[in-house]
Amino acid sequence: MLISERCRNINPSKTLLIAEQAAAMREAGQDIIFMNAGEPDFDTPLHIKAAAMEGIQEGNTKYTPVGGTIQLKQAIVDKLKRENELDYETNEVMATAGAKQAIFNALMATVNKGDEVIIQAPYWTSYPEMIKLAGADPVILPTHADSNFKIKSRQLSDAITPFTKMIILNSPSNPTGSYYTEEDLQMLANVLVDHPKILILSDDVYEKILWDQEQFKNIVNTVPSFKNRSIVVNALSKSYAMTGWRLGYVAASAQIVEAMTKIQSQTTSNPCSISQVAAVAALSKNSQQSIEEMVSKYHNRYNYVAERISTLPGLTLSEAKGSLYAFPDATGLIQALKLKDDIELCQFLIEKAKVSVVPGSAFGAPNHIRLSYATSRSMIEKAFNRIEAAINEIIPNNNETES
């Protein structure tokens, strides 16, 4: 075979595929409403901007360190400590591309053969099949909405084996939009407080973008003893609108982030230049306003998705704490469509409402869907608007049931 084992052993990203599949509907002239990328529509911040393009002029167009230049890494420090309350060294951090780097690389550095990585379900589409890739296994919990999507105590204890070396939490999360409390994330430290080998993935992409709490928290928060075992994963691109700028960043030892600087050395080596230049930048105080402009805008957002998937018939949705995602179990309407799956569903919905939308099976969550909201309101209203007729011309007597 031409082609690796490894690479066959492991799926492409379902969602990047249907994002294909609407862009080369809409290339071909079609009128497609994208809600199935994660990526917001607001541009990012002037001063972000500013400080990049003067980055290029004062000549940062160089390879750096690999983990990130000393400024970046000293941004970082001081960030984590001034919004997080947590404490970390230099070399204790490292820039990467992107948060999917970060979280690769870690596996690759922590994880062998035959190990087991703990994840939930619904979970983020590339978290099993990048354990894969590092050669280990992953073990999916499933959760469900009456659990509000979280992974309970006696649950993680029954899935710790004497091969599990890590567990990975998302909070607030893609796709469910689900946040862990500090009372959630003690429940499972209390579990975790008897097994010091596990390592702890905290992937915290989504932690601005959270509403009804009063300050973010993750697992080293709630646990200050965990900080040696706990590597603390975030990014740029969602909180500051900065997808393809590619920047991520890793606090954890200095023993695991010696390890995984040594995995990108020899991968990409250094991310770009000029968007560490901008990361420093967007991780000072003076963005704060920017993000909380922002994340009021899709709390309203969320709001609006909620009301109207309250209206159509065989959709019920658990309540979001924050992310860019609803997540509504569509059972109901599968049957009353006369439909397959959520496969179909979402056929269904880019062939007649011309709406792409996620399936919730690439998430680990049969006959669920994952509507973005990240696009603007009068869109979102558009998008709704067609769902609507094109449930309608299926099931006319839709309103009257309503009512």
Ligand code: PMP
The other form holds:
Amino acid sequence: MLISERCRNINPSKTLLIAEQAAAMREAGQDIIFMNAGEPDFDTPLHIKAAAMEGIQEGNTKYTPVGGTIQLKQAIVDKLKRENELDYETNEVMATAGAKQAIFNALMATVNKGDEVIIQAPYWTSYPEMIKLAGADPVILPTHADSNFKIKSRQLSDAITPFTKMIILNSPSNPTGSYYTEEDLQMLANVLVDHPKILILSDDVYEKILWDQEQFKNIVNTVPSFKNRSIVVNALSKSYAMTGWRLGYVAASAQIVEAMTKIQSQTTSNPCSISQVAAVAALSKNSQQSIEEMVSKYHNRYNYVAERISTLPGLTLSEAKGSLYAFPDATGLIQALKLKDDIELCQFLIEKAKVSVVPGSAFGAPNHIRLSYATSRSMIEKAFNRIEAAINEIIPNNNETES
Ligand code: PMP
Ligand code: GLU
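After the form predicted on its own, can we look at the form predicted in complex with the named molecule?
Now the full complex is given, and it begins with the chain already shown.
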């Protein structure tokens, strides 16, 4: 067999696959509206681009230390202190090519064959595949709308075995937008405190896209003594609309950072030198205004999306606190349209409404769909008008039924 068992065992990223398919349809002349992409529609703020251009002029075009320049490491340390009240040294942080590489390297550096890694469903589509690539087994805890898509402490304690090596937490969540408050985290911590060997990976990439008044908190804020067993992952991708720059970062114990750096040194080397210069500008304290404007727009769009979803038949949305996504249960709509599942529903939406969304099964939650509102308000309005019209053609009395 030409292709390795390791590779045959995993699925390609469904979110990226769907993005490519939708882009190809648009390229072929079809008027597709993208509500699939987990990618900010805003441009990278100008001062960040300017810093990168200056960086090129100044010759920052060579290899850097594997885990990033000392300037960037210092900027990460300062950001974590200033914004998250977390104390790390420069040897406890590193830069990576996006959060994706950070998570993958963290797994490669810590898990062994036969280890178990706990994640919840709905999950970000790459977690189970990365866990498998690293040789471990994903243990998936189902969560539901009635618990706001959060793991319950009993569920966590029941899932822990002698093989459990890590739990991955993602709050605000892709795809549900649910957010673990300090109280929620404390309940999980009460279980984890009895299992000191379990590592906790906190994927904070949607940290800033959160619309509760309270400030974002992760498990290390909640339980500072967990610092040495936690791997905090973040990226510039979502917060600063910098998906293409591929810049993520990690804060963990010096031992874990050293192990991750070793893996990075033998695979990709340093993340892009120019993106690192841009990241120093992005993480500076003068950079925050542009984020507030973006987040306020996302929040308005979310409210609009929630309102439009509530007028469609057979879709039930539980409240999101942040991220870029609405994740309604579509069981009723699938039945009403006489379709088989969420995959057929997404097919129907792209063919009849020309709107691209992602099936919930990509996130371990069949019968749901993920709609990204990282697109302009007018596009979102157009998308819902089309979805409504496509549904009305099959269920003509939709409006009367709903009123
Ligand atoms: N974690 C989550 C929850 C995500 O949604 C994504 C997708 N962007 C990533 C990690 C990876 O981010 P990046 O693009 O920085 O690699
Ligand atoms: N994370 C984004 C998403 O879920 C971008 C694509 C990816 O890397 O999965 O759509």
